[in-house]
Amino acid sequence: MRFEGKKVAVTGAASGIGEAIANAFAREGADVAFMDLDMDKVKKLAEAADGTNNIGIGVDVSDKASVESAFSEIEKTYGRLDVFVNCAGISIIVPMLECTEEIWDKTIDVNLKGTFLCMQNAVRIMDKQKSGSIICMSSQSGKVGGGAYQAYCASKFGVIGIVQSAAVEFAKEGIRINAVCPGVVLTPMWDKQVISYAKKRNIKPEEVMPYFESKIPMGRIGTLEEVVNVTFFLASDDSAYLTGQSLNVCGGQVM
């Protein structure tokens, strides 16, 4: 198994992307924190999961007390980390001028604050031991912009610029630090914007996936596992001399 032993944290893994990952890397011998807004939910995966030294902890990513509570606890009964991965994140698809303050206000603070309280708590626990890999969910609207979502590429622009920048400053402390850029990936965070992505381009919503296929190189919508695959990597020895990058994985969405 690729990862037995290790000891890793997911937030979001309540659902989508970060349930994938996290469940992979309990399948692959890592004890798991599971790290959720949803406590309830993450307790019951951890239980669920293969392995038999998982923890579900409750956690708000845009919370200081929160986040330092939950890393407290997986400092406590770990005694290390070796893998951190950022996958808690919200996406609402709303025109400029319709945007209000509080979604603008609530996208930045769990999509760029929470990934870096986050990754500041992660790297406290990894400085000591002197190793360990963040990897941090930006996306492709990180390195691209798109029309009516406008606080959702703000932050995962940022997320990339968190990234660059504690990389450099990690490096020679053995922590390496990257993120990963989806495209399109089916998860139950789609389920509720389809509707608002047809309104956006102005098609029903059974149109919208055969939309975004035209637009994909590949001709296809990508997968969890594809995501996962790209995640291991970057957690591995496989990707020892990467630090401060950010990965497509968009079919050749955006180069």
Ligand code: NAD
Given for the second form:
Amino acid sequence: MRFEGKKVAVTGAASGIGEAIANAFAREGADVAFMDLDMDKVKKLAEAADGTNNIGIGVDVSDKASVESAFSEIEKTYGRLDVFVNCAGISIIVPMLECTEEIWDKTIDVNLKGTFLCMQNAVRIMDKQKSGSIICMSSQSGKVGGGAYQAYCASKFGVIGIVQSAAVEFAKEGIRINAVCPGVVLTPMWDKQVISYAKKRNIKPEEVMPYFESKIPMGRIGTLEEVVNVTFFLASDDSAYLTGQSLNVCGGQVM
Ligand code: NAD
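In place of the form predicted on its own, output the structure of the form predicted in complex with the named molecule.
Let's see the whole complex now, leading with the same chain.
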């Protein structure tokens, strides 16, 4: 198994990409901390996942005390942390003139501050062992701005900034820090977004995905497995000489 005995933590593990990544690491032999705001769901998922040493931890990534308590539980349970995947995130499509201060603050708090707080706590553990790989979920919207998306784009561009800065700071400590930038991947995050996007483009909700596909050189949206595979690459020694990178997983839509 590819990650036998490795200690892995994943935020956003109750749904979509984070859930797929956490389950995939467990299938590959890792002990996995499933972390999410939805504590009941991560506890159930951790129990149901492959292996016997998985744990479910309720955490609000935008809250410093909650993040510190979650990582202290991980350190107490596993004693170390080999891979941390920063995946929790929210996305609200809203035209600029309708974007409230609350939407802006919430998006930045969860996606940007949350990424920083979790990374800071993961690094504290990894710095003691002088090794580790951190992978942050940015987005293709972290590379190219899309309309009606300012807070989300700002947060995801910012994630790449945090990744690059931290990668420089911890390269000599044996900690590699990279980002994954997915294009469109069908997850529960899209349930609400499809409606907002249809409204914005004045099309029917069922026309949204075909519209996206028409913009993607490969002609299709991405799969969870394709994001998992790139995350595995960044988590493993196959990417031993990569740090501070942000890899696009988007069928060629962003280069
Ligand atoms: P999702 O909505 O299916 O899952 C997000 C998870 O994050 C949920 O389980 C939610 O409970 C959790 N979460 C939200 N706020 C939290 C908080 N404050 N503390 C802890 N957990 C919190 O979304 P997804 O599509 O799986 O997205 C996962 C990540 O991938 C996000 O960062 C997203 O921006 C990024 N991404 C997704 C896509 C896509 O098309 N799905 C594309 C590019 C990037």
